[in-house]
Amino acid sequence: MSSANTLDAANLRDRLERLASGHGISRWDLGASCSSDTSVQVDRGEAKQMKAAQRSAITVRVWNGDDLVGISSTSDLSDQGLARALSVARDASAFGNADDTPAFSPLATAPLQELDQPLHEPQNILRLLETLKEAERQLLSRHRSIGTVPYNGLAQRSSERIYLNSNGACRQQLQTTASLYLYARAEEAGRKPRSAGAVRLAYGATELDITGCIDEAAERTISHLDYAPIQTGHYTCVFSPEAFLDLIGAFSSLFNARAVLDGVSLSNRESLGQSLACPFFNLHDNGLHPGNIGASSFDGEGTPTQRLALVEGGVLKNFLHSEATARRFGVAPTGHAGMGAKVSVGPDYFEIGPTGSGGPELAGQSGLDHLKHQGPLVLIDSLSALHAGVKASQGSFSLPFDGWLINRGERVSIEAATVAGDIRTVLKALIGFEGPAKVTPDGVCPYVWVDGLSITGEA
């Protein structure tokens, strides 16, 4: 972490208290962050782009005499910037929502769980460049058809975030993270280009599993070279862990108290305790999972991050909450809040798996193995365009995917296709889980078998 780009929580508090007092503001809170990033991209052995960024930002909320909240954000952390932010937030508070006013989280001073997040010194950017060039070279050498790696990047970040409030809460977290992505493009004569990729995260650039990333990107890209169109119809589908986590993430409003209160969730207050999925389906949100690189130990309101049961035995158990939604439901905040005049709520890191081991009641159908299945079976490796093809408030989805048709033990890449369905039906049509849960950047999940989904192909 560069000393030129760090936050001094005590100094920030002193300045804010002084400035707030001068503006007649007695109740406030603040989220601040700063970061230093460096990243490189390459193109066929040459540097394509090298980037660095120093960022700083604060969001300040103030409560006025009528207990209404106003907010403002700025990248200017000077005294003038802070003063202006307070002034603007105070003016905005005149338009605060009296029916849904945020308050300080009662857990903003509760103990935090210590995270095992080693801090790494940043590598010189020219070293990053050489590392990525070598990774690209190795990936290009894996197969004659891989001509370029059009999307690639090696990045590292040092960051710091702070939460302060006028009641004395003070949260601070330092982090370093690094990421590598390699997305290869392969083309054989007379055939369409195909592409696939892989991503790795770590706490420092030296810790990245570069070989694993190259292996996965190569294997996935090569596996799509032999492709064929698929006949439109209904198929048993197997979602890769990454694809199923993406699908559940796109419908996370099912578990989101803010969305429930706003009327845009398929769930409502009465949904708690009701069956949502097959009885062998468990879903937890656990931002503290060791696989969650870059985990936050507290949310935007200072509430500690925690593991929370959302679905157990197929039954909806809890919603994700901010302070305000928790108050409306009469429960404690769960550590899933952002910061705002209207506070957003969102998941951290999903853990998906069977309720228990044993019979189908607790684990679904046993012995599932898509590689040995006689098929026909569609293996969905990755989903695309979730921003466009998911109607979360309706439950429906229609999404392009990369995957394979497995038939009598043979695996053929699918040329171009979409998978469509309704999330409520999917969760009730689960056949079972296959293999151990895989730790991914977005969560933990095994392969998931689903019965009878609609596939549209070009055959």
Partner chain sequence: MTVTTRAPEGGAAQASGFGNHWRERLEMLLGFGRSSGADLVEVFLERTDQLSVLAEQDTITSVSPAFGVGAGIRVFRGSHDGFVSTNDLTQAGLQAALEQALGMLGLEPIARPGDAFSGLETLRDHALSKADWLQRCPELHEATGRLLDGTARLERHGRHLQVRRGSYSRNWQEVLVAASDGTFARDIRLHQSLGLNVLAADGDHRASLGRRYGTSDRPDDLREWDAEASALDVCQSVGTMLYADYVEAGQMPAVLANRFGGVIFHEACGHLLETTQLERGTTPFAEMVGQPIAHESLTAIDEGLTGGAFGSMSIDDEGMEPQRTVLIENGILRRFLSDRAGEQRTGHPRTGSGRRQSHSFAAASRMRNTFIAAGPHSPEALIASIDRGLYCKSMGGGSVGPTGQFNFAVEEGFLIENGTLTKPVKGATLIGEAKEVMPRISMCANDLELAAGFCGSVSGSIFVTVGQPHVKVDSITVGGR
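All figures in this text were calculated on a predicted structure; none of them were measured in a lab. In this text, rigid core is short for the largest set of C-alphas that superpose within 1.5 Å between two forms. Residue numbers count along the first chain shown, from 1. Compared with the form predicted on its own:
- A movement of the C-alpha atom of residue 14 reaching 2 angstroms or beyond is seen between these two forms when the two forms are aligned on their rigid core.
- After superposition on the rigid core, the Cα of residue 91 moves by 2 Å or more between these two forms.
- Relative to the superposed core, residue 24 undergoes a Cα shift of 2 Å or more between these two forms.
Next up, the form predicted on its own, please; the one we just looked at was the form predicted together with its partner chain.
Only one chain is given; partner chains and other molecules are left out.
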């Protein structure tokens, strides 16, 4: 994103201060997110979709004399547009919820950690198209059974985030990111179609690991061609880093103070300090991890992003907090807030493992190696239907998955199956971690071994 297109946060704050004073408003804040996106999709060598868009989301909050909050949204940053947004938010504050009133984060003016995020000039959309066409062509050539790449995309984004308030906070961050997604479909005569994919992220389109994405998508797809049914039963399971991160993410309300206060979490106020998992399990949320492409240095309330211990030695240590939830718990905000009249709370980037730092150390049983295991062992590569198969407030899950049955040193793709269990039981039934932690788009995690999960094969 060139400097000519960026906002002047300090000037914007001065204008808001002047406009608010003219409307008799003494307490306000603003959160803005603006982006320019370009993306392409292809279908068998032809352009399927080429899209460019500019988006902006600007939220203004105003506190009245009774400390009630009103909120408004706008896309107009002119003086007239900002004045209208302030006026609407002021009028809406009369209807604010007196039982749940956010305030300024006490850390909204604290120093931020500097992130190493190089900015890249966007590539021409036709160049993106040619790059994706070539990636599709190479993937189709990897195996005679790969007939299509039905889901694919190459995208780039230039974005900007701002947080301002009447107490002197002035945050601004510029970013550029790029992503590549390839999902292949293979089919052999008399056999069911098999699919798998891969994704890569980078700070710019020229930095994307295109070859690695093609290789991974091809290898995963081909490995599922020779499939067989699995017998229903209980198995020792090994979750890939991506699959285990997806599972933990589906139950992130365990660590969410907003969910705790709303009564929709398995945790409660008394859960802190209690055992949640096996003694060698550590979980941190670290939005500042170098592998987190698109990391934010501050949250929706201006609180600095930080590395937070959620589980250490199997014990629940902290919750994710906004200003409002932190005030209720008597702690400091953790940098995980959105922005709104009722502020949301969410995780940034999980680190899972015996140290939480992506180190190669193992814990639990030693010598774990799913490739050499004599089985029977189920390797879960990816989970599906997380939106439908997870009951987060109850702890249960039943999810279709792609994976392999490993038995006597042989690995055979599983035709169709679901894995079911309870997240609390899973965290207690961990056997150990295998290999170094892998950096993924959603977090850092090694392979995770779990004892005695229920696998249901296709009837």
